[in-house]
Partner chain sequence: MTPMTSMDRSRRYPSSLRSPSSRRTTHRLAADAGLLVLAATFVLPLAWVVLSALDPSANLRVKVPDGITLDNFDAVLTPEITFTPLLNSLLLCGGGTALTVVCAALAAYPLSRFRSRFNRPFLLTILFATSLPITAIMVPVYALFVRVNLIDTMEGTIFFFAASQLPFAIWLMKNFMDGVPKELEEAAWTDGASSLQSLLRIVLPLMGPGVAVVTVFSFVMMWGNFFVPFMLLLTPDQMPASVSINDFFGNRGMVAYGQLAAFSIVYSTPVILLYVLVARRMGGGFALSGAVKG
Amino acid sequence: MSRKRSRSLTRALPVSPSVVLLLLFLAGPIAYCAYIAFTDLQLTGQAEDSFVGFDNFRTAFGDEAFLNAVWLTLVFTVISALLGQNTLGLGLAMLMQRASKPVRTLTGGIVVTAWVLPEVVAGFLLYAFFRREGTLNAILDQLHLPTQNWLFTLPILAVSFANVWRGTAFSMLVYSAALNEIPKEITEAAEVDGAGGWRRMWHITLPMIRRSIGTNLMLITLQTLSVFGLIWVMTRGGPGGKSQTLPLFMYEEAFQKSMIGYGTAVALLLLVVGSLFSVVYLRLLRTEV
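Throw up the structure of that chain alone, the form predicted alone, no partners.
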């Protein structure tokens, strides 16, 4: 028994520094934030904080601004991640499978360039594209089509498109790798049997990359839920909170209004939303093809 214990300790020794670092820099801050969420801690003007229980959470669910931020977060996630990045990434990956090498190189380079840009830089680029005197209105004006201030009239759609433009490359790379793993013999046999392109996609391609789809959806959903810099640069959550997602609402409450306890409670609720999405996708990943 002692020999087995010594072997277990010996095997655990190399990973122990990583475990300590994770506990110190990940689990520790999360536990401290969980404590702060149940207090009335403020950034300024307070001698000491006090425990308030679930008051911060009750305040959140009774706050129309918070409920509006939850709704906009879901809209932003569905449009930019589930529909935009996921669908466009899959489409580009399928098209690049049939394209020539120069076309694949050029397309991949353009898409990946948008992905590697810092979030703030991408935000400024898309702000210049959507603003009243921006590129989009200049193109519409040349086509004699009506123009508008997109960041004022349709801000949540503008920032959603910006996130699609910036994040599609990740989905494209995931699906390109998954499609390369499909045996060519299967698709060739389906062609011989007379299956068209749509039938091959629905009955062969999508079922065989289902696990990659689930993994990609989980990763881009969690990334989209935490987007802050892109929206902050383009709209700062405005006008009138029309593009204020939960990260921006949390920042406003915690650092602009100095209500650290309330803002941290909102952050925990955002963590719960991300966990719910993760549970759904993990259950999908458990299903074998």
Second form
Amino acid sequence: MSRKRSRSLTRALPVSPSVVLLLLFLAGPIAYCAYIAFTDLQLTGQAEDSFVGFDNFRTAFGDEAFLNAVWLTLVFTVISALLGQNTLGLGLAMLMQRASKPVRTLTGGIVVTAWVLPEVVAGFLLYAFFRREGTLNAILDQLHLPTQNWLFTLPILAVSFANVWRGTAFSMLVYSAALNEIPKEITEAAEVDGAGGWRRMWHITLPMIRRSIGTNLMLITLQTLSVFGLIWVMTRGGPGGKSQTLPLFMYEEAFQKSMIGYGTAVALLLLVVGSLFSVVYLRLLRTEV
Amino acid sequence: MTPMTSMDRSRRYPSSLRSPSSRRTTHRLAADAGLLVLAATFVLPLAWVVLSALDPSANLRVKVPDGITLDNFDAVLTPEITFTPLLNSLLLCGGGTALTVVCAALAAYPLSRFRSRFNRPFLLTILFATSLPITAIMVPVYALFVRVNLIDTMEGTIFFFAASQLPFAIWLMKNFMDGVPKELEEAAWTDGASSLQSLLRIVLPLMGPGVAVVTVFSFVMMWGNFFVPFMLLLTPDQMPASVSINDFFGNRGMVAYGQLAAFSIVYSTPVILLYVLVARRMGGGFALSGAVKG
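Same protein, different state: after the form predicted alone, show the form predicted together with its partner chain.
Below is the entire complex, every chain and molecule, led by the chain shown above.
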């Protein structure tokens, strides 16, 4: 072995614990996932699993519960991530640019606390908020507006709002950082030229932070696709599957119905969608590495 | 609480007199009012948990407590409800974090210090892995753990926690390490120090805040994680607080809202404190500064 080669090996040595850990516990399960998605592996009873080709996927696309979960995942992602977290986060960040310091610090503190709380705790707080006897109905009552049992009538909307409550801080922090990078001469110059607030936002601010908008949208979509605990605590995916997004569907098929093979096929689809988003995210960052 | 450093840094209003200052004041008041309305909405669920924890007869609404009591805390601060789950959480997350930080620091060193044609593909893979939905692989991880007898073991869960947090930790650590000038080590190398010595004696001490951020971030992510222990642990005695709180809620939370609120506060306080501790260093609380900037 040449000396140069052995030196580069010594230098690469410190990376090996990470590589081993990542191969065994991350790459391994992903490969295993790709394998059992094509088998009929079950939790109990069965002696051996056998290769079933694309059967699981065929079953999935003919399964109404699966299509329902796909639809709800879309609704959940669009309402809570793309519309809710993203817009509210940008709005908060923009208001913070203008607001006075105490108000800014107070609001930031509250929004970030919601984000730092453990997922399950956030689930309880929002469960209490949306329950029939909860705070939301108490407020609606005060305003003489009709109340209802939100977790039963509109569960997907309730969990979407819960995800907005919990996740908005992330977008707010991304956009605050991005807005702080805009040189203030540019906005001032536009102001001198007589551009009003909306036009300044549309023609100057938004184009200047477009890369942050792109990365933020990717990241919050990925985070939202993998939300499990929040929905589990609030509704368990119910009632009658009305808030069952793909992760909850996957869990139910794999463990409550013992169809590990089928559940994994759904997981693989989720993983593929996630990977596509990841690749787009990498393209957005390509100048960084 | 002051997590918002980057916002505090935001621009001052220009002192020029181009537009009437009264308009500025109006703008500021409007922005303040808007923020306060949003803050009031966001604070409602938080207000519920704080008020209910102190309320002797809490229900599901935000209301003025019927008196202040610490009975709810008294009731949950028992080994069975609080101390054992928190200790389990501490073991799992402490173990996972330690493993993550050590592996990430070792891996980041050659990536930051030596040029190699493997660096770029490796970093791209790492970055790709940071955004994979971990939730999606939990079913196969469960099946795999059953096969290799790691299911329902603390060490198996710790290994998985570390592996799932590693990509991001390596990425952050490498970015922080890039900020430490190389010249300092070159002197040490001339004196015959090995790579490991210069990493331990020179680089890591100089990037203390960076190491703190990676440590706290990993710990907070694991502390709040519900799905991983929920899937990989089975014995109730081994369950961390994130899972046991759910049983508590299912079994008696339906009546004991005050106790549930008190437990939520006890369980959440460590991560909130840790977050406040490093928020300044993260630059606007922005944990992903390395990954998302631009």
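Residue numbers count along the first chain shown, from 1. Take the two forms, superpose them, and find the largest set of C-alpha atoms that agree within 1.5 Å; that set is the rigid core. Since the model is a prediction, treat every value here as computed from it, not as a measurement.
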(request) With the core fitted, just quote the Cα shift at residue 18 between the two forms, in angstrom to one decimal. (result) 3.5
(message) When the rigid core is overlaid, by how much has the CA of residue 279 moved between the two forms, in Å to one decimal?
(response) 5.2
